[in-house]
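One chain follows as structure tokens, the form predicted together with its partner chain.
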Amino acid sequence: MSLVVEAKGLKKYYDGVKAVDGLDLEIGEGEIYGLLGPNGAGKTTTILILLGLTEPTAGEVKVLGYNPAREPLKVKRLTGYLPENLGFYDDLSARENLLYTAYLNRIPEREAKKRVAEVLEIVGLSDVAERRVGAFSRGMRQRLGIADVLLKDPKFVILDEPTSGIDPEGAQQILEMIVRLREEKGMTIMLSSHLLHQVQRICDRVGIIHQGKLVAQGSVGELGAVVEEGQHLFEVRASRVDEALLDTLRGIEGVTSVEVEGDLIRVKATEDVRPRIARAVIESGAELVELKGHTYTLEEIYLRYFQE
């Protein structure tokens, strides 16, 4: 699998702000990146700096092959980028705004016209090809943002928050696209977001960035086993706490910790050892409520990375 994005301590310093601070980034064609990080953590910034749009105060970055900082259009013949804050001339039609990007890509006007259409049929927003893009709605606007992406027939995508400020129906749809551009077109898709179960549902991998350094990196399943090294969490509700019964679990072998919690115990464990707790508990003359295992979604390996 040869590499889309290569990058080697990415560092960008807004004179004293560490904006990305020593980030490694590594993204296989085909794949889908979701990059998640609280505001501020430096996600736009990456992004700008994988596009040549801002430079680098150190580190080296390839984005499919090229250096970004050097052969900027060679980068950005093949990248397609929804920005964050997606901004269209209003007084422009979608058509028309759609045509100049195309133009500026030099895709001659015949296959200009074609394209356009295709990609607005694509989004859905054919029917509203010659309104002005100023009477469009949020939800509208980012669906044409992926369309004028789309028009140059990119091998790597950018997103930028695609689904911000959008409401479910409208994320769940521009979520289903994207998973359909690369099953169709094979592109590679990097994307930004803080909308975590979103970005679980969809990402081959993802990597967790905070204050501009990538703290966790991997598919949304092996980060689970990460944030706890392995361990498995078991929630217990026992008619009856005692030390006595802490101390029992305390000594099941593969439990490495133990905490309470009203009366609920959180049992930490390198294997699965319910039915030892189970045991352990009616053994000491109480009675089990409920044992569950906990499978962790991303949100809390999130809210872990973050809460120190």
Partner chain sequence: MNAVFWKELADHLGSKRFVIFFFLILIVGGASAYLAAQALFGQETESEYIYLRLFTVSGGGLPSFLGFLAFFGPLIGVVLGFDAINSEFNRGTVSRVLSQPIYRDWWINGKFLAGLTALGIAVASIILIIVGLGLYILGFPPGGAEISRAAMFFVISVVYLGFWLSLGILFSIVFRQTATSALASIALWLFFTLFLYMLAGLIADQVAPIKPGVSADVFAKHESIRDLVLRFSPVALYEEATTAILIPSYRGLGIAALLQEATIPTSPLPLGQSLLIVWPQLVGLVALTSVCFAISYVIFMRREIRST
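Numbering follows the first chain given and starts at 1. For clarity, a rigid core is taken as the largest C-alpha set superposing within 1.5 Å between two forms. Here the structure is a predicted model, which means the values were calculated and not measured. First, how it differs from the form predicted on its own.
With the core held fixed, residue 90 shows a CA shift of 2 Å or greater between the two forms.
Comparing the forms between the two forms, the C-alpha position of residue 267 differs by 2 angstroms or more, with the core used for superposition. After superposing the rigid core, the C-alpha of residue 70 moves by less than 2 Å between the two forms.
Next, report the structure of the form predicted on its own; the form predicted together with its partner chain has already been given.
Just the single chain follows, nothing else.
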């Protein structure tokens, strides 16, 4: 897999304060990558470095094979950026705003009109193309922002909080649109967001950044395995839970702990002990209602890293 973003030992200091501190980052072609972290963790600074809008203090970085600090125009031609706070002219229509962006990007007028019509169709705003943007909802403005990004047909897109402040239905539409951009246009997308359940839904891999360092990186499954630290967690529901059953479960070889919460039994073990758990429940005279391995959510993984 060819790399769209390569960063090694990236550092950025502001008056001695480390905004980014030795960050290593790789994003593969066609990937949807989630960059996560609390406010002040270094996400925005990292984005600015990738876009060539600020120069790193140390380290190496390439975006689509170019150094953003030395070749910013080449990077900007191939990269689209949707900031968290969008700026449009409220007294102009959606179409007029996009035509102005096309003019700034030196897209010829005939091609610009065609491109504007295409991107409005992609984001589902063709029917309101002549409406003043000042009358747009937050979700409509975000979709217009994505249309604005798509005008120059970028290879790599950075989206900063694209669903922030949008109702669930609107957010779902934007998430589906992001996935379509990858599937239909082959775009590589970096998504910066604090809405972890949304990131988990569409991102191939995530990176967790804290105090300027990338403290974890991988798929949600890979990060969950690291959090487990060799432990397997199973969730059991039985028709009857009593001390005799719990003692039997604790006595199973490989089981390290058994916890009860209502009718839910959580069993930690050093190996897959599901057949032994099932046998213990049935031999106790109870019915086995449910038995499954616990899948960590991105929120659980995220909180675990910051507790540590």
